[in-house]
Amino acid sequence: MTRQRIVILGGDLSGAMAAAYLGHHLPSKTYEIFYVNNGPLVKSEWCASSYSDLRKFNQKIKIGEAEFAKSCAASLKLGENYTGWGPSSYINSFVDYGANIMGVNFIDLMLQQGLYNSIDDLIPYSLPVRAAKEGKFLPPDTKGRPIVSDFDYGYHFNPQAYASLLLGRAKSFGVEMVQTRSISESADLIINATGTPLNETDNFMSWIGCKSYTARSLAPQSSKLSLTTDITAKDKGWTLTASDQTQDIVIDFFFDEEMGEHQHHCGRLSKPWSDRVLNIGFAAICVEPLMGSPLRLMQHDIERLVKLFPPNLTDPIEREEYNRQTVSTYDRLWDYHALQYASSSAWQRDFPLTAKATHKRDVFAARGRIVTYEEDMLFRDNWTTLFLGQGITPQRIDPFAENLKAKDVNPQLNAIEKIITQALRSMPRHEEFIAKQCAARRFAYK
């Protein structure tokens, strides 16, 4: 039987991720996979900060955490610290603040007890937020109580080194590395990860956002290795700072296309997969690196492709379903980014919202509930922290919270805070944990 040929055109990190993932998951007797090396990565700095699910992606392609950390100078990330986007700074972590008490949502309980004035009042009840502020880290205790076992974490790392690690793994899975794009002429499927759409006829839907950026790498600017990606609003844009084991990555984004060294335009293709060309990564969507979005979209698109992979690459059924799910995910993520902009008091600008984004904001403002949509990539916890952090407080509370008494609630609040305090005492500093467990060769925090 003739094998179907898949050619991956490299360019951004999604190409290396696709090579490793497809090489591991697709049977070699059915598919032959080629990766075309196009040199240094496009917008690599945008992928230096991950969401928590990159850990699962690495596990699926047999990359251990210690190997990843040492090879890619990875540090740990407990959330994103937003400064200037709301009434006060806030950290959006990978788990909700507090815990449900007597079946009542934590924020409703705090409101009912008169204990909530701003998101700062929730800090005592979040282990990852407090650990990030104190610069401490230990992985979740899988055998411990829920509060010390159910948080998650991501990474800050060197994307170029990660690409090299991925391609090495892809080669071990049987993916062939080539230098010429001419091999794509005989491909049954071309995965375009060059950073720009391959088909000039593809329609590009533009989104409102920043229009230029400047990225730079610096020697570590602090003796403490941060556990958050820092997102700081400024008059004419915002700045992202992420620190791995060896360097700080700083990206300045501007609303003016003339202010940054590089121009970019947020938006997406209307149809990422057309005929035998599948655009992924920055070739399919340009969304700014808030909540690790670019890297996370790459991961989800690749995993979705494998789940829907057609037995015959000329069959349009799976292709159309891939486009439907992918575009829906892109649009729901853009709702989140647009709400970040529109809810912020940092800029006097008009950021239009979709009807779904407006409805989601209005429902939360009225009742504290998060409306869920199909293919929504971010979790309820992320949306809740976004709204609370940017000063949107629910006007009504859960009726089940109305009859709760302080004498029943306070002991449980004290217990949550005590569990977190005890857990923090046993945690080493972030730099100490890295040094003992997974230091890279040029670890800068010895």
Given for the second form:
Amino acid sequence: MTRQRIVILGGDLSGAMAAAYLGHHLPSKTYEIFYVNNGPLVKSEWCASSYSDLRKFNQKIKIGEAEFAKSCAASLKLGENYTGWGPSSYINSFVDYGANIMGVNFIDLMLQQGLYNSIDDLIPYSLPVRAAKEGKFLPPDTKGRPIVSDFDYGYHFNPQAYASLLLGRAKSFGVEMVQTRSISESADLIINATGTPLNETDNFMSWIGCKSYTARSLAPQSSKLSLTTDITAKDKGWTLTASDQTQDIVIDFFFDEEMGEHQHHCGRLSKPWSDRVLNIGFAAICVEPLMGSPLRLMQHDIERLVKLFPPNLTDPIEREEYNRQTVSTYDRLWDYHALQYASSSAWQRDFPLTAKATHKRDVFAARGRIVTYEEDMLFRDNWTTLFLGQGITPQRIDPFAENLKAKDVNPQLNAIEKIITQALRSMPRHEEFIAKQCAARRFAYK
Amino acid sequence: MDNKKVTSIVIVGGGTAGWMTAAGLCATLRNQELSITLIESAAIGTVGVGEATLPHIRFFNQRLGINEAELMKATKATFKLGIEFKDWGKIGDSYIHPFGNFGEDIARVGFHHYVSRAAQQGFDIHLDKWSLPVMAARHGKFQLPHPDPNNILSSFGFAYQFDAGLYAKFLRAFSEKRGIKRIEGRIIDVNLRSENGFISSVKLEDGSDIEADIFIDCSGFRGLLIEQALETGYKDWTNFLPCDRAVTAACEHEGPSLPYTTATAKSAGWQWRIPLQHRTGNGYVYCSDHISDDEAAASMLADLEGDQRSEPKTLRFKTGQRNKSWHKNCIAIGLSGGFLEPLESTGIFLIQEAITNFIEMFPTKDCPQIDQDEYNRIMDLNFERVRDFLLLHYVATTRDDSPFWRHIRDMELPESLTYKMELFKSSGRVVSYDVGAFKDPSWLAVYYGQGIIPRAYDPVADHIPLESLPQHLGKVENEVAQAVESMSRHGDYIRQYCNAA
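Alternative state: the form predicted together with the partner chain, after the form predicted on its own:
Whole complex next, starting from this chain.
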């Protein structure tokens, strides 16, 4: 039996991720995989800040955490710090706030008790937010108590180094590295990770975000290694700052297409996969790096591809299902970005929302519930934080919260706060943790 | 905010839907200053919907704090591990759709892909032997799941087969004890508010007007409030599910006590068999275009397992869903909200979903549109997904032995279903969703059970060497067989756990 030929056209980080992941998962008896090297990474800075689930991706392809952190100069990330977007700055982390008390959602409870005036009032009840502010880090103790063991974290890291690590892993899984694209002529499946769609006929659906950017890497600007990606609203756009172990990555995004060094157009293909060409990464979708979105979509698209991999690559039905899931995942994630822009008081500009995004915002504004759609990638309280952080406070609260008594609630709130305080006391500083566990050769915070 | 607070709810109708709603509301909203009144008339009969249930009902009862053994005793209940489908894929077939998985994933690939791979080497494709609840059902065994999730004896869910009339009675006592007011009377008129068309009150035969902020319509098919008063409209799905009548009767129980329901496909529909502790419930669901009422009744009676215990009763229905389950200040729960034939015992499940979602979206007096929209969105998903799953049973067949089955064969199907089937046929992938009663294992059970076998399997399954595959599959089969051997007989278990006699 001849093997099916898969050719990955490198370009952005998704190519290296696909090479390692496919190489590990697809049996080499039936598939031969080629990776076409294409020079330095496209939009590499956009991938320097992850969501928490990158950890699972690494686990699946047997990349250990210390190995990853050392070779990619990774620092730890507990959330994103949004400044200038809403009335005060706020951190969006990877875990829900507090805990349900007597069956009542934590936010409803705070509102009902009159303890909520701004999102700052929630800080005492979030371990990752407090740890980020204190500059401390220790991975969750899986055997610990719920409040202090159920948080999660991501990374700030060097994407170019990650690509090298992934390609090394891919080679060990039998993926062949080639220099020319000609091999794709005989491919059964071309995975286009070049950053630009291959088939021009595909419809591109545009979204309104920023239109240009300038990216820089700088020597560390602070003596402390931040545990958050800083997302700061500016007059003409916004700025992302992410610090790995050796450098700071700074990207300025502008609404005006003339202001940045590079232009970009937010949007997605209506059919990322058609015939034998599958577009992934920036070739399929351009979404700005809020909550690690571009990297996260690369990861999920690759995992989805393997989950739905067609035994017969000429069958259209798996492609159709891949496109259906992928496009609605893109759209729900874009809803988050659009709401981030549209509900901000930083700019007087129009940002259109889908009907689903509007419904989500309106249900929250009316009664504090987060509507969940299928293919929604974000945690409930990622949305809650976005809405509250930008000053949308629910008009009504859960009727179940109405009769809670302060004397029953307060001891529990105090207990949550105290558990977190105790946990923080035993956590090392972020810099100490890295120095001890996973410092890269040029670690800058020794 | 306080003047907008809902202070009164009237539930119209006291069948399963009415009393489940009453019990659900009074248990979860007990701290609210809320008066709940249920109006029912003994003169109007109730339809004993779905004497078989889904595992979800246990969570409903647990939330109410109901003791399981006590409830089972009071409703003469048996345990249910699944449904046996006979003669569906073709005449002579039999499979069980269980409350549980078929084997565990291996290397993150679904177990059934390995089965498909082994089948290409000539192995038997029947999934039964890898499912504990199926094998337990086939052997008439039952005991409560083991508390240790690593023990194979924990690998199933269960539901009940009970007398729905007695369940309603049980919940009535529960609700009345908790302060629900019951009014005996027939409603002769519904008064609407001129400014917004909301229901202001219902008028009873004795001339009294009963006012409330919210009205819950549990009046059954006719939709006394949601349709007769508010003219909400109905989505007709008989083009997909053409059965429109059922004839029912109870009979004496014969043979050992079985922990499952049976649904047997017949020439113009299908017949259920639901074993309770003291009798067996039966009903023939049919399409009146293809069989007369008398013929259907005769056919149903001819298939009874024991002596007939009640006169045949005929019901008429129209499969479909109310355009809006919640319209203005009226929420339609139960048959007034929509009807789907009880092929997969979804009647009580849909009632429960309606109650749970209503509590989640509990409104203010003005019933904001946004609350209605979110509630209706979730209920529509529930109904449509159950509809497609039921339809799969009719479509996944080679039967064409009667005009009814030939009609089904030539029917145009919803694209949502043909798409799912195409994907499965290609490589055994199930189109998953979050909201809805039936998840991947249920779809697998029906696909495989009715002869829809994927052409290929997940290529990642090739990582396990072919030579070791029989050993992997055989190991699970043995574990299941040994575990079933160790279980109690269903009849014995009922006798010691919840004997009604």
